[in-house]
Structure formats: structure tokens, C-alpha cells
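Quick heads-up: it's one chain on its own, the form predicted alone, in C-alpha cells.
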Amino acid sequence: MYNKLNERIISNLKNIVGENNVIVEAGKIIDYSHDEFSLSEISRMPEAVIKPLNSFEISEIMKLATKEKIPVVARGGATGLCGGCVPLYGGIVISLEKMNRIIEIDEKNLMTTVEAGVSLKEFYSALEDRKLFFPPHPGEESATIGGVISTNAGGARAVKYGTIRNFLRGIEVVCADGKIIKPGGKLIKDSTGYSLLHLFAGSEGTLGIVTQATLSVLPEPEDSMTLLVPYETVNDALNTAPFILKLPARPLAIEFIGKRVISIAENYCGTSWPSVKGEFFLMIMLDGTRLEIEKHCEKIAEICLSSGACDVFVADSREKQKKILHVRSLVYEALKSSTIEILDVTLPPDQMASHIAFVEELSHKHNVWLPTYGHAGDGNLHTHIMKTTIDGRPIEKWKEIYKKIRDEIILDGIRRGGKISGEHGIGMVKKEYLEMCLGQDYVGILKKIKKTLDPLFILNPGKIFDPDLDGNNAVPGAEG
């Protein structure tokens, strides 16, 4: 199905972008065959890096690709869990990492427009200089516009202001063909046709290149301000989460996480987390005014307190805050070492304590340690499949159950009216479970669009699912 990188092929690339900016010395393109997800297993060699430096480039790279038959695949900061950006079947990996203009802050319009190669901490740092502010935060912050929006990512603040999908106004996009659409802009309302818009928010680059955003912003807000509740239980504390979420006032976010995963991640990045009694942590975050985030805290505090929390700790500057927010973003790095893959089972709300439950007595049932944290405000689990026992001792033969507890775990989700991603995307990883999840009447309405969009299946193949539409079109001998 697909072809081969030859010296004509790389001669007509490089006419392109120039010679500097194609990479074919495999010394130099390794970095470019995986992205975050913990096991090695899946990465894979492209034939060769391409760092284009604005959207014509990369459509005439379409143009070739479509007419050699060569895979393509995007690449931003490489931060995803899932192996969405492994080259699966070689060829080219567009890396997206000149086009890092913020091109505009429009501060009438609330909006601005940025390349796709923008990483969110340069995008976060020119906004506060404007007094500006965007909500969603997925964690790690060398993670890049194009790569968020590829993944509808979420973060922590998705329980007041949603996703990524939520600020997207509009999307400039190189197709497959090499054609260049711009669905959206500078627009609150568009009732204009279909939402291509949201239909490539979340499709892994699968469907075309993001190369360039619209995304609305915010005025700053005045303050803000972090509550630490500690629990005996993690029943307790996310009961505790709807009544929260029936306040007048909704907190920018309500995350859980175990004492025992925040002493791991405590030592690997040598900050202290507020020492507080209790096994489980609330973490609820607001922003407002001065004033109204003291009357809220009060009223949350009451309630926590009266739904069986040992203490709340109030974090009430920003270096506090910050110092809380730092232990709890590295806590993936902090277990990185020891995990086989982090899940990202989403649910509703109501059904995060049973799944928990379910995740408890796995662990036990097969001796492994599973953590599990996440945000409670919106039903978005993170559990860590070890490769170690519950008490610390390393799993020699992981490879024997990690797919049984994989299923079991992923399984347990679906049957309580939830999917199989939050945030993170499908990727390479998680597309064995799509119908499973969605159905294959859905499924199939996919892979139409799919076909549509890209009918040689050159964009990302491999995938959300793989490139055998109509059964007869799949790579000989390619693994998925």
C-alpha cells in the first residue's frame, strides 16, 4: 500500500523545505520514532524528518506524499501517551517545531492566532504579560497547540471551562491532498455548515495538519486560590465532589490522588507536599475575586468537612499554589519508571467510586499495584498498570497479565456508561477497544469519514484504527 523514501523522492523534499531541514541520518531522526508512552515496544524508525517553516510547504509535502503514496505523520511536542505520533509504517514525520509564531493576540476580540508549533508555555508566558488567560492546562506544558488540539486535550481545569474544544474558534489545515481549508474564526457563533472545525479537534491527525489556531481567551482572573482535603478513604472523597459541584460557584478543578502516589512524587522532584494527615487528597482549585473565592472556600471547606474530611489546608498565595500543582503534575514522570501504561478511562461522575472499587480488588486479585488518580469533578481516571506488586517488589513476568488487567480494567469502564479516553486519544494503543466501545455502526461512520478526508490513508495511519477500510487495503505484515 504504501511506498519507500528513495533519492528522488528526498531530492524533491528538500526542494521543498531545504536541505537543512530534512533529516534522513538515522543518528538524528531516533528522537522521532516515539512519543511519552512508557513502553519502547512501539516506536518506530521514520525514513525521514521533515521541519517545514509555514503552511505552503507542508501542503506541497501532501501534494508529493499523495502522489509517491508515502505516509505522513505529524509530530508537535511529542508529550502523548498513546503513540499518536509513531511514524507506524515509516515515511515522513512532519515536525511542526518552526512554525512557532504567535502570530496575534487580538485583545478586542478576546482571541488570538498562533502556529501549531507553539508550545503552551510560551503561549501561557506571552498571555500573562497581557493580563490574559487560557484555562485549559493538560499537565505538561512543552506540549503544543497543534498537538492539544489533535487530542481535544483536558487537564485539570476541564470542571469549569471544559476542553480544548470549548476555546477552538478556529483552524487553518493542510489535507491530505495538500489542499488548505480554514474552518472557523474569529467567531463566537457559526452555524455555517458542518463543524469541521470539531471533527478535526481530537482526530489525531488522522483527518489533516492543524498548522495554525484561533482560540479565544480570557481576562485573567483577579485571584485564586487552592484547598488540600484530606481523607481516610477514597469513598469519602469523592462523595464528596457532587455537593461541591452544586455550589453556586463551580471550582476551576477537583482532582483525587493517593498519599502514597504524592510521596513517590514528592521524592522524585524534591518539593513537599503540605504535610496533612489523612490517605486520600482533594485538590480543588478556584479563581475569581478575592472576596468571592473566601465566601466559596468557606461553604466548601463546611462541606468537606461535614462529609468526613480530617483538615482542609488552604493554599491561599501563589507560590503555595504552585508548589501544589508542581508535586501533582510530575506524578506520571515520578512513576514512569515502573509503569506499563496509563490509562485514562472516562465515566460519569457517579461511577468513579464503584470503578475504583473494581480497580481495588483487580490489584489485589493479581497481586499489582494500580494507582489510580484523576479529576473528580468530571469522571476522568488515570490508572497506572505496574510492573510491581502492591508492596514494592518488581514483576519479573508483567507481560503474562498486563493484558488481562488491561482488559478487565477497560471493560469495568465501558459497562458503566463510560469510554475509553478522556484525554489522552486512541493512538496506536487503545484502537483494539474502539468498536468495543462505540459500537461498529458508529465505528463504521468513522472510518467513511476517514476515507473521505484521506482515501490513500496517508495521514497518521495506524491510528484510532487500521488502514483496512474496505478489507483489502491493510499492509502486509504491519503490526498495529
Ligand SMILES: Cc1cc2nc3c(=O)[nH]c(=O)nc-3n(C[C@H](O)[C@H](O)[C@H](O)COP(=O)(O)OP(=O)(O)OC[C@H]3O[C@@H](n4cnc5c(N)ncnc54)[C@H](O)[C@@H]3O)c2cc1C
Given for the second form:
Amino acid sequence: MYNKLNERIISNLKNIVGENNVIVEAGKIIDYSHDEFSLSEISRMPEAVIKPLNSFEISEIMKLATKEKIPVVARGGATGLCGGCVPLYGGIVISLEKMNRIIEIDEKNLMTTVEAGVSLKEFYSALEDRKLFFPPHPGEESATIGGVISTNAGGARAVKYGTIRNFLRGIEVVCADGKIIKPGGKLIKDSTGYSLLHLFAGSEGTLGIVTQATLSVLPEPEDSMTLLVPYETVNDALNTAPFILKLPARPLAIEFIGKRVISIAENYCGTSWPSVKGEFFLMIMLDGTRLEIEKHCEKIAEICLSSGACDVFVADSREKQKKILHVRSLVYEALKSSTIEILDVTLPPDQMASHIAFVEELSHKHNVWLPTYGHAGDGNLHTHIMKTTIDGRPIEKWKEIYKKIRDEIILDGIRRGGKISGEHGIGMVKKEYLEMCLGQDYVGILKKIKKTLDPLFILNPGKIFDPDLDGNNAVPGAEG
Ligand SMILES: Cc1cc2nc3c(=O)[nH]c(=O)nc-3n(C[C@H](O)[C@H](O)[C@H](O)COP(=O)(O)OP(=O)(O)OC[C@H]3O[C@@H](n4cnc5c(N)ncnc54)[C@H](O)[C@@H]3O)c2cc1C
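Can you switch from the form predicted alone and show the form predicted together with the named molecule instead?
First the chain shown before, then all remaining chains and molecules of the complex.
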């Protein structure tokens, strides 16, 4: 279906981006064959990795790829958790790593324009220098702006501020045929036609390559505080969240997590968690003025204690808050070596407790450890499917049961009105559930959009949908 790169095409690529920015040596491109998804068998070698310096070069690459029918995969920080930037059909990986300029921090409009390869770490740090704040915080700061837009990333702070989409004002995109378009702008309001801006957000590099973005920012909050609240039961912990959300001011984040997972993260990072009581914790983060936060904190503590909490630990200094966040943010790394996959089912918030009870039952049925934690304030849960039994012994034949467990968890999520991904995206590992989740008619429309924007199916093929392997340039299911 696709052509392979040959000497002539590679020479054309070198003419576009310069010899040093075309990498073809196997030893150097192997790092570009995978993302953070734990299973090594999903990795695929690209035929070349290209490191363009600007949108014009990407446009020329796309014109060449269209002419020669070569697949192209955009790659940011490769922190994705569903194989999104894996070059499933070989071809070209466009790494945005050299497009990492912060073009403008416009303090008058409270907007900033950056190239797609800027990492979150660089972005947060540049804003901090100006006392500005970008609320979305997907956990891994080596992710790039292009990557977080393309997955519509979320993170803990989505409870108060929403996902990346809420802050996205404008983008520059290179289309499959090399055309450069600029949906949105430095605008708060925009009802000018269909919103391509929000279509590209979350499109996982399958509709175009994001090269620049304009994002809203906020003034840095005056202060912050974290409450760590231990409970004996997961139900008590989760049932507290709706009462907190009914208060006039919203917390920045309401995370929940079990003690066993926290102990593993504590051992992994050598930092201790401040509470020894309870089996489950709510971690509630607040921002605002000191006065607002103190008032808010008092009310939340009352609600927690009357909803079954054993205690309320208040981290009011930056140092104490950092310590808690440090342990929480290393949970994924601490569990990673025994994790097969981390899921990110999203549910109506009132369905979280019963979904977790279902997962717990499944865990006992198959004797597989399925630690589940996540964003108690917005219904987005992370279940790790582990290669270990409940008591931590390795499971030799995990491949035999992994798929069954995953199917059951995902089906339960869908049955409860949920969806298969709240923030990580579909990538290559969740596409089999897309139709079951969205329905045939809905997916048919998505395929028609794909066919319109990428008729040759060269942009990140095998992600979200599979290409038609029999050829005919068709996107399967988009004919009607
Ligand atoms: C420890 C850890 C914690 C995490 N926590 C969270 C969390 O709390 N919330 C959350 O949402 N995610 C989380 N993630 C997942 C991950 O960080 C996000 O999916 C992130 O958005 C990926 O960004 P990236 O730059 O690494 O993209 P990549 O992994 O490189 O790519 C992701 C997808 O975007 C596409 N893409 C990348 N750049 C572009 C571009 N310029 N144009 C078009 N398409 C592009 C790729 O083709 C791919 O489909 C976590 C990951 C880790 C490892």
C-alpha cells in the first residue's frame, strides 16, 4: 500500500532539511521506534527520522510524501501511552525536537505562541519567569506542545480548568498535501465556520502536523494549598468528591489513590508520604488568594470529616506540597516495570465507585493486580493491568489473560456511559474499541473527515483507524 524510501527520496529529503537533519542509521533511529507504552512488541522502526527547522520544510516533506506515497508520523516527546507516535508502517518520522522556540509571550492578550516542539518543562518555566500560569498539567513534562494538543491531554488540574482544548486559541497545521493552514487565532470568541481548531486537537497526528500553537495563559495564582485526606474505604473517598464540587469555588485537582500504590511510589522515589492513616487518599489541591484558600480549605475539611475521612493533613508550604506531588507524580514510573498497560477510561463521575468495584472483582476473579487510581474530580480513572498476582507474584502466562481483562474493563466503562480514553488518546492500542464506544454512524463520519483531509492515508496510518490494506486509496467504512 505504501512505497518504501529509496536513495532518490532520501536525497530529496536531504535537499529539504539538510543532510544532518535526515537520520537513517538503524542505531540512531531505534529511539524513534516506540513511545512510553510498556510493551516492546508494539515498537516499529521508521525508515528515516527527519528533524525539520520550520513549517515550510514540513510542508515540502508532506508534498514529497504525498507524491511518493510514504507514511509520515509526527513525534513530540514520545511520552504517549498508547503507541501514538510509533511508525506502524515504517516511512518517515518527523521529530519536532528542533522546532522548540517560544515565539511570543503576549502579556496584553494573555496568550503565548510557541513552536510545536517546545516541551512542557520549558513552557512552564518561561511562563513562571513572567508570573504567568498555564493550568493544564499532563503528568510528564517532557511532553511537547504539539503532542499535548494532538492528544488533547488532561491531567489532574482538569477539574478546575479543563483539558488543553480549553486553552487552545490558534494553531498552524501542515496538511497531508503540504498546504499550511491557521485555524483560530489570538481570539477568545470565534464562531467563524466549523472549528477545525478543535478538530485537530486530539487528532493524534492523523489529520495534519501541528507546527505552532497560540495558547491562553492566566496570571499566576497568589497561593496554593494541598489537602491529603485518608479514608478507610474507596467508596467514602470517592463519594466525598461531589460534595466538594458543589462548593462555590472549585479545587484545582481532586486525585484519589490507594495506600499500596503510594507505598511502592515512596520506595521508588525515597520520599515519604505525610499520612500513615487510612487505605485510600484524596489529594485535593487548591489555588487562589491565601484568604480564599483558607476559607475553602476549612469547608472542604468539614465535608471530608463528615464523609468518613480519618484525618485531614494540610500541606500549606510549597515544600510540603512539592513532596506530596513528587510521590504522586512518580506512581507511573514506580509501577511501570510490572505494568502491561495503563488504561484511561473516562466515566460520568457518579459511576466511578461502581466501576472500581467491578475492577476489584475482576482482579480477584483472575488473581491479577489491577491498581486503579486517578482523577476523582472528573471521572477519569487509570487502571494498571499488571503482570503480577494480587500478592505480587509474577504471572508467567500474562498474555493469555491480559486481553480478556482489558476487554472487560473497557466494556464495563462503556456500559456505564463512559469512553475508552479521557486523555491519552486511541493510538494503535485502543482502536479496536472505537466503534463499540462511539457507534458505527459516528465512526463513519470520522472516517469521512479523515478521507477528506488525508485521502492517501499517509498521516500516522494505523492510529485511531486502520488503513485499507487492499489499497485503492480508500479509508475503510468512509464510502457511504
Ligand atoms: C509518567 C507519565 C504521566 C503522564 N500523565 C498524563 C496525564 O496526567 N494526562 C495526560 O493527558 N497524559 C499523560 N501522560 C501521557 C502523555 O504525556 C501525553 O499523551 C502527551 O500529551 C504526549 O505528548 P508528547 O509530546 O510526548 O507526544 P508523543 O507521544 O510524541 O505523541 C503523541 C501523539 O501525538 C502526535 N503528535 C505529536 N506531536 C505532534 C504534532 N506536532 N503534530 C501532530 N501530531 C503530533 C503523535 O503522532 C502521537 O499520535 C503521561 C505520560 C507519562 C509517561
